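Single chain ahead, by itself, as structure tokens, in the form predicted alone.
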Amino acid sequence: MPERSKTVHDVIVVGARCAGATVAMLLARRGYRVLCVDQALFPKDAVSTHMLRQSGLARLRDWGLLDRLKATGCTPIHSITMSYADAHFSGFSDPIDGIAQTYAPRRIVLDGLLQDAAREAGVDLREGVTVTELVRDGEVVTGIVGRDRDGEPVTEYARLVIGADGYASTVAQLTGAEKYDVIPGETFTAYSYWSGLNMQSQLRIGDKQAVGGWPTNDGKTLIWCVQYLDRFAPFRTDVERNFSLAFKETAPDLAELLDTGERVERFFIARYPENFYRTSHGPGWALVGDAGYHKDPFTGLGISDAFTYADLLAERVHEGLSAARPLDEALADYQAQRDRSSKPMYRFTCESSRLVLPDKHVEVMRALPRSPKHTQQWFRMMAGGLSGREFFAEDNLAALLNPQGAR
């Protein structure tokens, strides 16, 4: 096969979702070459929290694009119901970054969206796209190898190879990155689709499980479970009992309902993989999205993250490429900047999906219904808007765990 031009496309992102569809556009936004391929072909659902935090709604809002998720018929959030134990509480964040709700969107629907946004910045988007290996010049990554939908060979050529493609990212295996801050994951997931409910976001975990949902698109509601990695197998015997069942022993308010909606749609079940970094850049490459870092969803970030980093990766890129910096020393800054803002909310997550929580924020949990303003605050720490270092710091704990003594 002859051999194209080495600078073809500026950019070739593998991986057309969350994360790949959203740098892929932005720098495409930029004026760069960009190809971007995915093995699926789309529309195709993905495992997903479907969650978006103010975060993501903010970027989406500064690119343009959250009147056309408005658009889909996805109902908004504005109410989230927890409970642990005896806790039991009801609020929401106030405004983070102007937004003041949050949206569940089908997958579907996301990343249909983002993909569109990215063919009209000029993005050269192509499905049904496997990639088997990378070329490299010496040590550099210089382009991708694969084969198309209909089985033919593929060679594409580019200044610089993002992995966008999911945790069990191909490109990251090719390139040898390294995971590190491992958490072992301890649970998995079991979730389908209601019509008929009248709900807001739900969050209540029990013994050694979890239960909960929230509304999506097209009048339905998003209902899951968790539970222990132990009990995955008996589990799988009977889905729709053993689901049922969860909720009658954590939320019997909720299973009863659930009893006045009908499930549309099959159960999808996953085990979650454990938690992880990776080294997310080498010569000619970096890594973004799930590829890069990976947590526990039970926070319902893993969306607003990738839209964070995507953004973050996409403006480094940019530095190394114009020449205004080294591309490595400005992919090294990449890695680092996400590492150290990301880190608080990925320790506090993979703690939290344990469903077994330390005495302190269960003591917290029992005062926040006296509370209004620590209620809001805690609802911010969980949509990322507030450090639990922030919300966990003594001064700020004071008036709600000893109201007479603070004043």
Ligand SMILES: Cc1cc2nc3c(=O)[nH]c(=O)nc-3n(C[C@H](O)[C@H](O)[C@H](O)COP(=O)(O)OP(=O)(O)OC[C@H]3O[C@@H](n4cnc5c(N)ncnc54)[C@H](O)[C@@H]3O)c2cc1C
Given for the second form:
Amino acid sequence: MPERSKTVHDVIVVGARCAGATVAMLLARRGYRVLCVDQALFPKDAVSTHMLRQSGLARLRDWGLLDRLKATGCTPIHSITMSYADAHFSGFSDPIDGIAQTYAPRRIVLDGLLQDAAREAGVDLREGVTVTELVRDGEVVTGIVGRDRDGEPVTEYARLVIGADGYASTVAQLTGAEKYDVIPGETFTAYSYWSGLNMQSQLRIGDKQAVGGWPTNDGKTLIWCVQYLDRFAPFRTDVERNFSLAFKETAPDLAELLDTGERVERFFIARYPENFYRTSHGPGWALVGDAGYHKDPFTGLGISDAFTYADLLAERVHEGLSAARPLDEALADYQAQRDRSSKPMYRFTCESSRLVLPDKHVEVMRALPRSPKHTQQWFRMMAGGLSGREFFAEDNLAALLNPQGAR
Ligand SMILES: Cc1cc2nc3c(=O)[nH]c(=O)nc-3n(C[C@H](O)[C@H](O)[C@H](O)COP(=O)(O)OP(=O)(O)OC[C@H]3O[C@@H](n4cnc5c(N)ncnc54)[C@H](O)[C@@H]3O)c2cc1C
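Can I have the other form now, the form predicted together with this ligand, not the form predicted alone?
So here's everything in the complex, that chain up top.
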């Protein structure tokens, strides 16, 4: 069969999940001709515990997609119970960007919703297309080469190629995009889905391990544990038993709760790759989502950040393609802005995902049950709506830690 076309698209996006489908949709809504390809045939699940942050939901609302998400029957989450050592408290962030609760939709649901919205916006979204090479004109990337689901060759051309193809990004490898601020991953996760539980969000940190869960679609509850990599091999020898043991050791009350429900899906097990940023632009190409900025899922920011920076990238690409400013300059600005605004939460994520919290944090966590205001602030900080510097400022904590002196 001949190659499908020699049409020049404005933009080709490689990857059609939360970063790719989103940036494709946003550019198509601005009137650009967008081709989006993914090697997967959808609907297809992704390995993810799929918690959305309020910042991510605010983006969905802005794009007119929040009501669609709610209509999928995904259970709202408005309370988080957290424990560490002898500290135990519950609460939730006050509204961030006007969003008062959150959701953890299954990826089949969320990615499908985004792909539908992209197609409605006019994106030519092709499944089963695997990108293996880039077309270049000198130094400038001008297209993609790959094969379709039947193994037939595909070559497509565009003014810009965006890699939204995940942390192991092929586009990043082909462009030689360098990693920086790399911090090794130290943990792995195992998770599955239970029915028959009535549970809001739980995050319990024990001795170099953590357990928890939250409700998702279809009345199911996602239940997970995280442990250090040195326990990876022994854990896999008996997943069911070791999963249950992690709950008994870390949160016996949750272990008992799990016994009242029933596990209804298989276990998913994943080692967390390293944390990193990648150079995310060059002549004719850009990266978005995990391809350009990847961190441990402990703070549940991957999807919401994919939305935030897909939004930013779409804006900068529009500036470049509409000749409001040079494309190279607009893309450089995208990367600089992304790095600047994400760096504090990147650091916080990498530190907290080690599951050993600093003494100051523990002192604060022990005191939180005394102060609904500070508890709300704590969860706002975890959701990325308040910086650690603001929360841990002496003035802010005085009333919590020295209630007598503060009066
Ligand atoms: C165990 C685990 C738990 C997580 N939990 C959470 C959580 O609770 N909350 C949260 O916000 N984030 C979580 N994350 C992170 C989140 O899943 C990612 O941040 C998010 O999926 C990134 O989206 P993306 O679109 O950039 O990449 P991906 O979701 O990885 O999508 C990339 C797409 O690119 C396609 N692709 C790859 N290579 C090619 C190619 N050569 N040609 C064509 N297509 C290609 C793939 O098929 C895929 O569909 C978790 C991650 C893991 C591993």
